[in-house]
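Coming up is one lone chain in structure tokens, specifically the form predicted on its own.
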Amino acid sequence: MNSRFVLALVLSWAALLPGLVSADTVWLDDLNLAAATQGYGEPKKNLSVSDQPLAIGGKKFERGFGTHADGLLKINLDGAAQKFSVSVGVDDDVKGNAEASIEFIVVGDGKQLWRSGTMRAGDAAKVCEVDLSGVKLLKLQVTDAGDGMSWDHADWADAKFETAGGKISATGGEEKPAPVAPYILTPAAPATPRINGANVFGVRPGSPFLFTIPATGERPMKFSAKNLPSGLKLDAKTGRITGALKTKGEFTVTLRAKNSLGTAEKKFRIVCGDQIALTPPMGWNSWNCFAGAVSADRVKRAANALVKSGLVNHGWTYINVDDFWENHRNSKDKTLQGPFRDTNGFIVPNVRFPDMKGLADYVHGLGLKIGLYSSPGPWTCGGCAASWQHEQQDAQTYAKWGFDYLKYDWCSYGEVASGGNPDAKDIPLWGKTATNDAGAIYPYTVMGKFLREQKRDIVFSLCQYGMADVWKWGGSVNGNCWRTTGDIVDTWKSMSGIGFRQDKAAPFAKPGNWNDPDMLIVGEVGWGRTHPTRLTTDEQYTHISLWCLLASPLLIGCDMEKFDDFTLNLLSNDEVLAVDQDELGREATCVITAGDVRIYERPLADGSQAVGFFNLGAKPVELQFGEFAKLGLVGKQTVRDLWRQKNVATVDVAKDALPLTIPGHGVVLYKFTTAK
């Protein structure tokens, strides 16, 4: 056949069938996936969010986008695409986890084009094909299907666009406020003495007592205490109170701090009884910066940094070791290889932690407390040895080493609770009892009992992501705090999505029982490879303000050896921290919603009220606030800006309005006190 004739024939076909002949394929994984936002981890090209080959319902895929609920990726099409096709589902790397549930949604120019319905671990992939003719902006959404984002590993597999040429690009997942340079609101602490921190401290009879008086001001400083009960002693130089109380009782002590510029006093209640953690724990946890690379040396350095930075003088107390202090089941890292337990069944730390008691003694020697991590299942979340069938031995070991805090993470207990472990005999199993609650509660009942039997106060932190409404029963298993949500990451979507959904748990917060919306994500974070938090300046003010209003445990997640002035300032405002540590123990709730504005109110022990005016929108909001009755305020009120630590107005709630300017994704945090 003549070549010129063939060319003419092809050209004629091209003119008649432009969509067939000139269409190009653009793979989703070739776009900038880093623009996506998601509730946990990092966007992955051709891998699941946990770096495994893509697999859904037993079928493997070579190409695609691994992400996590809640997730969003925006794609600029500008009308260039004709069709989008994809196979979606929960990645097989979480197979067996009943908590994993996801819904995939495809939206074009604001119109829903396709949704998957709820998909669970093990489900076969669902195929989506949508017509994109004329669509300019496509949104690929992953939701948690309404039950929290735990284990929600989502795959957009074999995802591709058919185009007629033109450019396709990925863009940011969330609308962000205009960039604002960090600005510091909190005034520097005065050189004169000031005693900070909680006004109350709980201890059980016979337990070792350790409390470091948190005081700012020029050093050297001399400490004293009036009416200190028998059995306790105070080191006048360090301000550390140690010893033990033999019997139950309540003691009101006057703490004093004196330097060359003056003297400060504070009334302080010591309650010796059945309850500890009478205010939310404050400290640091290793996971959000070191993750699986934690070591005893890094823990010691973190403890030193907490003291050197001065945060110890603002009430920060705990240094908590998260996962990977134990040996691992199959790691190639030699520092994680070794026996899980000795011949008597007691847990064996890995070589990174050669002397656990020595580590605890070191931290205690700085006036701080120390925490540890385990799981009720056979393995921790990271695959290290956990406490299944060794609960009593582990509780005894933690007390013997001298640890003061245990984070107990559900993880592999899901296999036990689903009946997948043949050694799970005669215990309530998830899904095999009259209610699922029994299976969720059982492992925490076991460890809670054994911790309580130790002659040491160990704060018991239940980490099971809010399953079975843990806030309703956590205190009954000797728990002191409990996660109400999945893991947090340093995005606005993650932080705000968690923080502004806590109202249902709020009625159950009280001294010794705290709802925990997860750790703080300010400073240098990164889960093994650190970076400055992705939260904007105002989002960080929102984060700290909201967590304090929520009476949340405050656990710093960043590398404390890399503090900048802004982060340190965020964490050292004593008036803001006093809201979190208020002895009344009431959690704030949202009392007013107006457009993008959410107003949270928390009653305080002195009769005043802390109020957070939050702007969930990306643009600043100005308003004249006058709905004081909804906050329960009457008469004349003195209004104090807690971040700036100054009074800003006196208002007559019957006739005045309070002008407010709330930054995009920002907050105004005020305290209202009846005017004298």
Given for the second form:
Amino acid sequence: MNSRFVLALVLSWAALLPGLVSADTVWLDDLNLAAATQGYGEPKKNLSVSDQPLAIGGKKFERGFGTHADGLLKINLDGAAQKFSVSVGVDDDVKGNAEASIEFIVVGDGKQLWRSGTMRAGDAAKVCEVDLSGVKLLKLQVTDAGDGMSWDHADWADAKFETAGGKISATGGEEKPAPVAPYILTPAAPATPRINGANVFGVRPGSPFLFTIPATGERPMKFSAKNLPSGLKLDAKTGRITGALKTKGEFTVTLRAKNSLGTAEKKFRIVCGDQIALTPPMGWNSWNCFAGAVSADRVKRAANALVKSGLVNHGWTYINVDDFWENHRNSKDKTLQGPFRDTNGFIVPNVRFPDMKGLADYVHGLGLKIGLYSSPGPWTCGGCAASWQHEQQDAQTYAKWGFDYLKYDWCSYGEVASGGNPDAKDIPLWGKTATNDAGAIYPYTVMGKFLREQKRDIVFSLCQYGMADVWKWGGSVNGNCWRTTGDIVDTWKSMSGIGFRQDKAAPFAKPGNWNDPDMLIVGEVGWGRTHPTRLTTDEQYTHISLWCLLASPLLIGCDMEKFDDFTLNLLSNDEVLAVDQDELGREATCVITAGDVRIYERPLADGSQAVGFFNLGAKPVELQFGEFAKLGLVGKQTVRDLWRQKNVATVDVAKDALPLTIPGHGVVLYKFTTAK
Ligand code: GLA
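Having seen the form predicted on its own, the form predicted together with alpha-D-galactopyranose (GLA):
Then the entire complex follows, led off by the chain already shown.
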């Protein structure tokens, strides 16, 4: 037999008995990984999501797919593959960060074939081998294991298919809604005066008072106030109320705004007592756009933009400087180099912030307030000087400069916790998670006390990602708001993953104490290099509606010099913002789940209910809503579309149904008021 004949014979047997021949290997990293969707960063071939060589639990891998929770890659096998094998785990590039936790799931034709269980930083890789005989569509999923997606760097290492020929191709990731061009729902504010914003304002006795009456309408406008308590004065031209109240008490004031076209009036409650932030703080923070590139000049420009854009007339107030106003421990950037503290231990800002008091005066001069950032450890999350062992001096310094808000992080506290903190033994080094509740609470007790001692109202914002159920004790350490999650990014997965998981903290929200699902990600965002938000049009309506229902602090995260009309429309709808600022201070919870639909309800001070009908699916949903009883609604209800600011129906809840069309990843936001 000649050799050609032998080969032909073998090949023909092989065709009959595919299982007997040695299979071809197709590497996962040779497929089009760009088809994957993930919660952060880009899909990486043979590298981790942050461009490091793949490594899990100390073991290096040459090949594989570096991704991030929540992630999905769909692969068309068409029955061609026989076996899939892979080593999975958290990439070592997260450097032991305790917040990293991931689960890997392999699904074939809708059936779960394998799941890893929760994996954490440093865990040895788990090996998965699954039989794919007959499977047409394979899904490789990475979830955040239920705790938010901070640091969830996920590796599918050494991932390969064995096939007997045929084509294997990556076909996509998470289904996305069809693109929809931005559409504006917020009606333009009338030229006649209208007073917007919260109905109540808290101040402590003796603290400098600053409140700018937010009013839309043609300028010039003349402001006045009836029953303004003594100690306060109103500037008729700017609408700014300043001064101080000596003693505790509650005062109902009538605010009035007048222009050539008419007059508006509004009842406004001033509560002088122990509690501030009686409605969630509204403003801007530098992090989501400028990150480590913030400067005093950029902060001033942001303050100007808040005024020029007109947002100040809708209640937006705070201009908050995040990390990187301090000097850095080892940056090569000259503007971050310099002493951390002076010889007496007082913090020294970096050269980008040459005059902190001047900056605060500038922002106050626009009728706005100003905030700052620090951490209880020696270093902030960005590696700049923080407040460790200088808490009292720092609180004094912030007050002396004239700051009105402090965001207080966690990073690096674990490194030093045992010195001075009796409960710190279980706090991991540099990690963001404390396993010991008392240890997690302690540093906030310290700073909370020193802030309180200042003769200034400083909103205290805890940024420790929800550790030790912060919502249960944040108020007791003088906290006014507290992050309940890791950092948000401008993706649907991130925003919806955070926003729709707030129910357990919700019962703890009340005037002065707010759950904070992190800052807004509409407009030009990007942590140093900005781009238009990656949220779709409807996802942005969902974001703002949900955050308002959740009584969340509203901190704009974009470059405000680059506002477009659509973004302004999102941030200037007074009826939507009024839900956030409602003085009852109740946070919405999810009352109905049906398929992809989530219905959130928030009781409002006037007895009405704000209801968000959300669609988590990519395709529009049409429904006839009739479950009014679950919303506690009775009798005849007037239904108002808050985004469009108009009544759309009157329903008799006993017999009517309300037709709803909810866009993919979108929302319908209604208010139900008992009809007269
Ligand atoms: C943490 C916070 C962010 C930001 C950065 C600054 O990650 O969660 O909001 O403040 O630190 O370094």
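Keep in mind the model is a prediction, meaning the values are calculated, not measured. Numbering follows the first chain given and starts at 1. Between two forms, the rigid core is the largest collection of C-alphas that superpose within 1.5 Å.
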Core superposition between the two forms, C-alpha change of residue 610 at least 2 Å | no
Residue 55 C-alpha moves between the two forms by 2 Å or more, core aligned | yes
Answer yes if the CA of residue 71 moves 2 Å or more between the two forms after aligning the rigid core, and no otherwise.
-> yes
